[in-house]
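There is one chain below, alone, in structure tokens, taken in the form predicted on its own.
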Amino acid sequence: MSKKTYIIANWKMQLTNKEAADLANSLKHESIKTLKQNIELILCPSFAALSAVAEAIKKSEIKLGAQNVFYHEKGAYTGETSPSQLKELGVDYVIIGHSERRQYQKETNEEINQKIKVCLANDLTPILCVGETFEERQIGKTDLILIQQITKALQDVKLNNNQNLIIAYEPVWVIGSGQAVEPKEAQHASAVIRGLLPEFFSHEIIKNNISIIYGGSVDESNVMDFIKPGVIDGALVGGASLKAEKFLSLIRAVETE
């Protein structure tokens, strides 16, 4: 049985409650008419709509993603959402690690593998972002922060064979750009990526249960130019998945192939 192609819409902090509802709506209807096995459409609203997100897309395949979750299952952490209560609300996935919040948040690889065995302990499928700035890229040190950011977030991480790891590789200069990377750079990175997975993991467990997808300015006409089955096995997507017939004609892309 092949692995699933994921498509991952991470909506940020860009709709309202009503509005993420309403999306999750729209995306609903049109894929139970479409969407076909192989494919994992998994939504990422904001928290404060999970719960309006995971009620509209109910009774679908559709599948409800947090953009973050705290490494302690309770506690006074004020402002913080546990995995518990994210399982509550239907989360099946977590990003964990995002550039974002690495840089505005100062999340560390140290806190960010708490978060990825945190995740695995209540049976949460981790989506962990990686991925070089600008002026990494610009003096050859891509392949290095990839190998420093993977080898940090992983240290000590086991997987058994009913747990998954999703990679997310996203060059952090290309987010919001509108300019995605050449895609001969992105199979690179998914190289240099699979590459130390050995370090960390049996090969049953690389074949079967860890992906590595692409991130950065995707959309319906240049998402398939990306995934490769066994390279490159799907798309988080951002901006282009704000829109339900933008976000629709990006699946489609990926359906016909």
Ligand code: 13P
Given for the second form:
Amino acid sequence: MSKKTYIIANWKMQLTNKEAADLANSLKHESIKTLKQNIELILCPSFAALSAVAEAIKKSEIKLGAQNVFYHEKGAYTGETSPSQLKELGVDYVIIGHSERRQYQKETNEEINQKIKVCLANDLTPILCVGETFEERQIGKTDLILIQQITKALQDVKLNNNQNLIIAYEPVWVIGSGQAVEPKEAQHASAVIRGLLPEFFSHEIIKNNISIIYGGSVDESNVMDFIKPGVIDGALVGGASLKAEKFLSLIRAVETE
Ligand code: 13P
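Please give the other form, namely the form predicted together with the named molecule, since only the form predicted on its own has been shown so far.
Zooming out: every chain and molecule, the one shown earlier first.
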């Protein structure tokens, strides 16, 4: 069977809890008719809305994701959320190292590495975000940044046959801009990332358990320019996932094998 195509909605801090639950409800009703078998649809609301969204998507094929996790299991860490707490709420996926967290929370590659490990230890699939800023791109450092971010994030990370890892290439400078990169640039980034994976994982694990996806101004009109099985296996969607009709058009536009 071919790998799943991931469509992941990152709702950031854009919705109230009620808006998130209502949106999840609308998606659930429509996606029962729309969702193709090979698509894994994942909704990532903010922490406060996780319970309400979990309730809304109960008994559907839609999966729940969180936007962050803390890197310890338990303890005196005021304001943080543990992996097992996420698991208890029905979370299966966690976005890690999003550029907004790297920028505003000063999240480091070392913390990101620990978060990936703690996710895997708790049966949560990490969605690791990497990507260059505009300044880094301007001075020709895109590949170098990807190499640094991936190498540090995956240090001593082990995957077994039952664990998956999703790596999202998100060029920071196109996020929320309405202007995605050229698909060939995303394919190049995917090749750079893929080229690093044998340092960490076996051929079998890379083939079966790791997916590379693209994020950054994806919408219904361009999503299929990016998705290319085995190269880019899905999309991480911000703005275009915030309204049911728009997001459903995107989901409908995704063809699977
Ligand atoms: P936009 O789709 O709004 O560009 O956001 C992308 C993103 O940051 C998803 O994580």
